[in-house]
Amino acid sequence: MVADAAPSKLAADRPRALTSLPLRAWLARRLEALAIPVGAALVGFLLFGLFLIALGKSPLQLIDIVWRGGFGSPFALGNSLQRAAPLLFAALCVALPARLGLVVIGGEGAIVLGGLAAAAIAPPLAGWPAPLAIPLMAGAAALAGAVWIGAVGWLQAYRNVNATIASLLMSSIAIALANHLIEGALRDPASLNKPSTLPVGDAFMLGPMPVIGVHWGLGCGVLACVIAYLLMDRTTLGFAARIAGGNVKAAQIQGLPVGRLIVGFTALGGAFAALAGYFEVAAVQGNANGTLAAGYGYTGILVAFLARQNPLAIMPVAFLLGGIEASSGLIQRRMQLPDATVLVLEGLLFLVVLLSETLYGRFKPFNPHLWTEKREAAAAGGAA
């Protein structure tokens, strides 16, 4: 009877240690979510250290340049803010069709996309009133990058592509279609040694937002990323959209849409990345040229994956590689480093943040359902 008795009394204690630890279960989830990535960062930059002193360059020479070019001014804070305000965008591309497990790698071509057709809208409604036009030139932008984009999840969906290897290759086509218009029926012809298509005019620049003086896309960013937040987090579609992720049979069965679904956030992601295209064309470079391909799309994918797809963790992460990319000039100048030694550094950066995604669930101190089973295991040893 006490043996019998044993096993009862641990099902029926085992709700109520459950329930006893609900905050300090909670805050375990989050800290793993917030240690791992830390940590994968922190292994990231240790191996790139590693990589300087085989240079023979001093690591904390490079802390100490990242520190002034990125972060130790207001003018270097200003530069580090304009360069996370597309990661912003470019991460969102990544992250919200993660949510229902795609990879989707192309924001760089939504990206130049979404600037070149900003700039081909601009001259036509050269003349309107600028609250107007505006809408108008970001709403092509954005047009553009979800058609691209959305194009991806139907392929994925309906024709079973791989969206990984169809973002990609979408992606080169986006920049060689841009780079072919804007080198012929859309180039400006007073752009003789730099093929740009024509200004997007004064009437139609953003200026600068009010005390911190970085653009406006900044505060679009953010806003994205809230908004971003909200629909994945706390709203019906969003949890839909966890489910078909999670399982997609499961799904089916349920009578969720699920093409529709991936179609659906595929392009919402890609118009995110294509509002980046439209703010370096109306609120930095005033036309769309070869430089909309500066990378920030491939940036975004790590900035994506540092955050693990939380829509409000991109921010401060896109501001982190925000600022490291904005001392890379100093880097070179004062190191004598080849300015693609940043590049180095993102790709060490994301090869262990993906090796780090094999750690999630090992450790006890972040899993509450370890804690629960050592208890009963103990109870039955004492029991016994």
Contents of the next structure:
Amino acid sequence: MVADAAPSKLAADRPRALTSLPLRAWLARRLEALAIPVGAALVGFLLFGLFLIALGKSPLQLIDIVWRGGFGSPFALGNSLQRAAPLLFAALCVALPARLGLVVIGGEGAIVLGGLAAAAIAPPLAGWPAPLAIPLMAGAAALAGAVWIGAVGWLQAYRNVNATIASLLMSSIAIALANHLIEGALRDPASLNKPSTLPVGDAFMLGPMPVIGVHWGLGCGVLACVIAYLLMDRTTLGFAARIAGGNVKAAQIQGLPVGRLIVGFTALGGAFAALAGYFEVAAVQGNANGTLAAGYGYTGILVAFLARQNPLAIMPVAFLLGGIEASSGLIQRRMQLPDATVLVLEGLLFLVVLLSETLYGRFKPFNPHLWTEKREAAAAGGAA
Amino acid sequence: MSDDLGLWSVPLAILGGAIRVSTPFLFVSLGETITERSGRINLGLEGTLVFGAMSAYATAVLTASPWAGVAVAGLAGGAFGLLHGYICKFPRVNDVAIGIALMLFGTGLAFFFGKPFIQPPAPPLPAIPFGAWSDLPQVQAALRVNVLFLVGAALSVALWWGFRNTKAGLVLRVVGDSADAARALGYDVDRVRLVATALGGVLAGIGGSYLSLYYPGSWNEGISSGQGLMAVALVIFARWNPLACFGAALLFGGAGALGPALQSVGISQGYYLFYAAPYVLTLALLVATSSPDRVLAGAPGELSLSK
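Following the display of the form predicted alone, present the structure of the form predicted together with the partner chain.
So here's everything in the complex, that chain up top.
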């Protein structure tokens, strides 16, 4: 319509537009993707501050305590990073299927099964060289998680069973199964008060990473996030997954193997979550017991959504939440607040960030398509 | 005395356990049925259930009236439902994710404000001893039925009837099956869903009050252990039918009671597997009733589960 009205005017406009617009448009979109979630998180913190003020507590004191308890000293940093490690893996179990449009919330079950698989395979491997046994344990964990969450993907892709509900059910079944085995067939007879599997043995335990002093789960978690990012944003496979997530029919018409993509990405997510369980067993606990279901899978859902399912953004978000959770004890002691304070803050952040989804595409400075509409409207108006 | 019954004590204990354990399932699943029939899913009812349990217990401690506790739990649940229903009307806001966030938020608030109420005792809700005719203590225990269970049973019949035979039920179903059709008829889709989600929250809150005021009958942070989430699965199991919710709640409750009942006669193996039985059943039912070219027979058309 504009072309009919003033072709010459548009053509005259074009050289100027081409040089400046794409870069500005690219920048604007990046800024939107950063500004909206960060702004939403700030609103969440602000609301939580008001909540504290209403209870007669000081938000500034809370900030001070979270800083000291989560980030302010090498010890606090190490504590935060140690808590962030399983969150990295657990969040990937949400973020990878999310690119295909699936909400998978069963990471907790994959974590528990992964830890259990690693602990179960360790005693038969006793005496093997560690460089051989450690990958086998990690592999057993990853396989268990991949099968478990991959099955959720398979059910969605080939049987049309909703992945959210299926993963929820599979997670509960996994936790029940793990409890059954930990208290039954796999129980270490010596563990009386706290049912556990046989210890994996010192030879197969992972030490801390050099310099940072945090266990290897952190390094592997960061690596997993980078791999997930490259896979999603830099390969044709990831591109195909995003198309399938956007429009299944279009993807099928293009001949993309939607079913296999779904199974593959859910299985990969499950394998990652299971590695969180593996590191809990092989770097922290030393055996598989009830504390494997510590809620990392659920916090991982929060991390993934706060990071807007972006594997690179998962890293800072997991670090932030790890730090907040690490300072929970100090919050209790210094401010006489219950340990659920962190849970309230997390719930509030989650709500506000989800609500901010509705803001995308509404602010003109962030949205090039709104600029061009104005430009075209002006051009059409000028011609008339 | 207790040996007289022998193995018969197992089915009796399961029946009694089913009646005792099923009430929260029943209320949450009826609430979720109303919400899902309007085309939205609220996974946050787990948080509502826990907050209902806390607020009911706290109110009962402070006022010495368990029924005031039930009322407050219902109101609090309704507030959570309103929050969910209001937030979800905005474009591009995912109702499933909001539910997960509200689950976290509700549980967090319940634990936050519930700390001072873990110790003091609260007056329990009354029960009706339908087993008074029997001399056997097991029979008496099994047939002590709480008033809320009867209310829930009546409610499931009323909802089943109301969905079919009242204008409100029809509007709810139209909104849930086709938002476009409802708009064409002049109904405010967002408002119907807001009311449906709020009602769902009220029922979930009341379900929570049963947990803390009758069975197990105290407030602690492990009180729900995922029953609110299980009830969401139960709704699918019951195919969005309130009458079937009643049966499914008894079944789920019975499965939960099977483990302790078997333990009491010396069978302690497989406790956790019995606990997981309802999940396996629901998953099997989901798989059996879905197929590659058809999604979830009987599901409301607007539900994100069936899209």
